[in-house]
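Just one chain is shown here, as structure tokens, and it is the form predicted on its own.
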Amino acid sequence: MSLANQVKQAFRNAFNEEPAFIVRAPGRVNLIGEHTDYNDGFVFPLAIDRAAWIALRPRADKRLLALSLDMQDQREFALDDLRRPAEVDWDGYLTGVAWSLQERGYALNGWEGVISGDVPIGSGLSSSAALELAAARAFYCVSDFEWDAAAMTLTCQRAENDWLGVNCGIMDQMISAAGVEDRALLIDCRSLETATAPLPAGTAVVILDTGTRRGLVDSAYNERRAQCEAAARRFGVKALRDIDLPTFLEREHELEPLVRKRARHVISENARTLKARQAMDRGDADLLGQLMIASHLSLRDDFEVSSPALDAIVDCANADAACYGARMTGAGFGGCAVALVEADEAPAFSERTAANYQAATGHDPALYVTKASRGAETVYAAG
């Protein structure tokens, strides 16, 4: 059964009437432009065909009742009374979708629904984004205001940042909020313009979960953001967006030696994500996987947020034939990485390689062909 009907069945049951809404919102993987959202810079997402899913009704009352069926569990709270929660919890993303909206000036109203995705949460596929983007279209859907994509980017990312204190950059409510069927999303961080790309012909995306997951990295993904501005505050840049490689190359030596690991991966990443465009546009695959190897390398060794499972998984998918690249997406320490590989191959890489990782490093790793999907939408509304 879809996760449609399992949400819309599962309404069913718990309120006993057809629910007036369903909504998704997908999660995302990133081709390449690793820790350059937060640096004003750029990324390539996609949106993937994996998604949170929200049966819903709207409520005569300013409350809203949850039940997730993955965490088989239910909460109902007063949007005029919201509480931030002490730890992060599946709950505090709607409370801080609702809490941000309204700082920003929207009039909520409540309602009651079932939750569930196949997102794998920890995964770096942003199982969060796509919970927050859901939940901000079901209040779209029951209350007065228009649905701007940009706008719901910023108001999520708020309640990661703020509410939640998650110091996330920008990418991943944008790429749930405007993801488009059938091409990657090349995202500037700092404008939220984006323009689109098709992959090349031939060529499909797996990616390539190594069944380890991230733990508690939030102080090493908080403190390498604060390396990145302690040197575009050395350059006397806003961020490190506005230095390109020459410019880094004559000054890197004002910069302590782990800071400048640092800003050489962002600065050189954002480079590979704007060359990546071009490949994409011209169809060259094999340069799109030149450049997406070249990304894990400094993700690895500049930036330092690989791990063992991932540099694994990333060299069991570039050692088979019908791969051009593999890298890995996400914050890093665990998760996900993501490969390019020829279409017609998609299904036996992925078996070769799950056996290859698994027999290397004892992992038992989930691999899946994807493709882009649409961004956060209402699916089925009544009448």
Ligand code: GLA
Contents of the next structure:
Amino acid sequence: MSLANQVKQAFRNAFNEEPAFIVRAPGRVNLIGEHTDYNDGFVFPLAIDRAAWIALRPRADKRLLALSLDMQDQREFALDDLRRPAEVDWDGYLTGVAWSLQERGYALNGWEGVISGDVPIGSGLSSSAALELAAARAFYCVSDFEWDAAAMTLTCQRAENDWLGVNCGIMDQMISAAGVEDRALLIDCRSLETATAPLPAGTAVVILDTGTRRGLVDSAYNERRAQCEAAARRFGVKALRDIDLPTFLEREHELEPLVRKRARHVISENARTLKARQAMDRGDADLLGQLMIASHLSLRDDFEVSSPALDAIVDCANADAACYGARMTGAGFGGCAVALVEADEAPAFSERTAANYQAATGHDPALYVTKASRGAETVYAAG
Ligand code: GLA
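Form predicted together with the ligand, following the form predicted on its own:
Let's see the whole complex now, leading with the same chain.
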């Protein structure tokens, strides 16, 4: 049964009625442009065909009642008395979005509904952004405000930063809000302007889940951010986005060695991401693949956010004749890689790469071909 039908069926069972709305918001995979978003730079993700789903109906009393099928759990809150959670739990994303919307002046009505999703949690495919955007879309359905993708993006990012205390950039929320079917989205993380690009003809995107998860991501992430900010301060600019590669090469001696490596990654990655757009515009799969390979090496050696499992799965993928290029994707240290492959060969590539990776590492991977999907949307509205 599709997830749409599952949440619909569970809603009927719980509330003895048809839902008034069904909404969904997708997870994402980033093709290129990693650890650039919080440097005001460029990212190139696509919204994937895995999403968070909510079937819901409005409530008259400014309360929210949510049933999670995946957590087998139920929570209820008053929208005018939200409590910041002591630790991040699934309902913290709901209260966070409600809090953040209200902070920005949106007048919210309540809703009750059933939530489920198929973005694997903690794998680096942004299951949290998907849940946040789905919650925002649910509030939009029952309240009286305009849906603006950039405003919803900033609102959901604020929920994550200031309610849940997770210091993420803008990419995950933006692509979940603004994804376009069959297109990757180049996002300028300073202006939030976007441009779409189709994948080169005859190619497919494969997600390679290493089957490993790392708990230390948060502290390493914050440390990288601080190093990038230190480099920008040293160069006297607002963010590393403002330094191009030639300027960096002239001035890199001004930075101490570790900060220099971090800055080199961000600045070269921004250049690669803009080049990737040209590659996509020209349908040049070879060039796009080469840029992805270079991105991985930069993340591994200069930014130091890869892991042995990520390196192993990327090496297995790149060794396959059907692969144009593969790299780690997301924050790093575990989770997923992404590969651009010949579309016809994608299933066979996935089988071969899974077997080779398993033999090399003993980990149990999950590989799947993905399709670029639409961002947050109302899939069904009664009447
Ligand atoms: C995480 C963050 C994003 C981004 C990536 C790295 O997914 O949530 O904002 O910084 O890491 O590119």
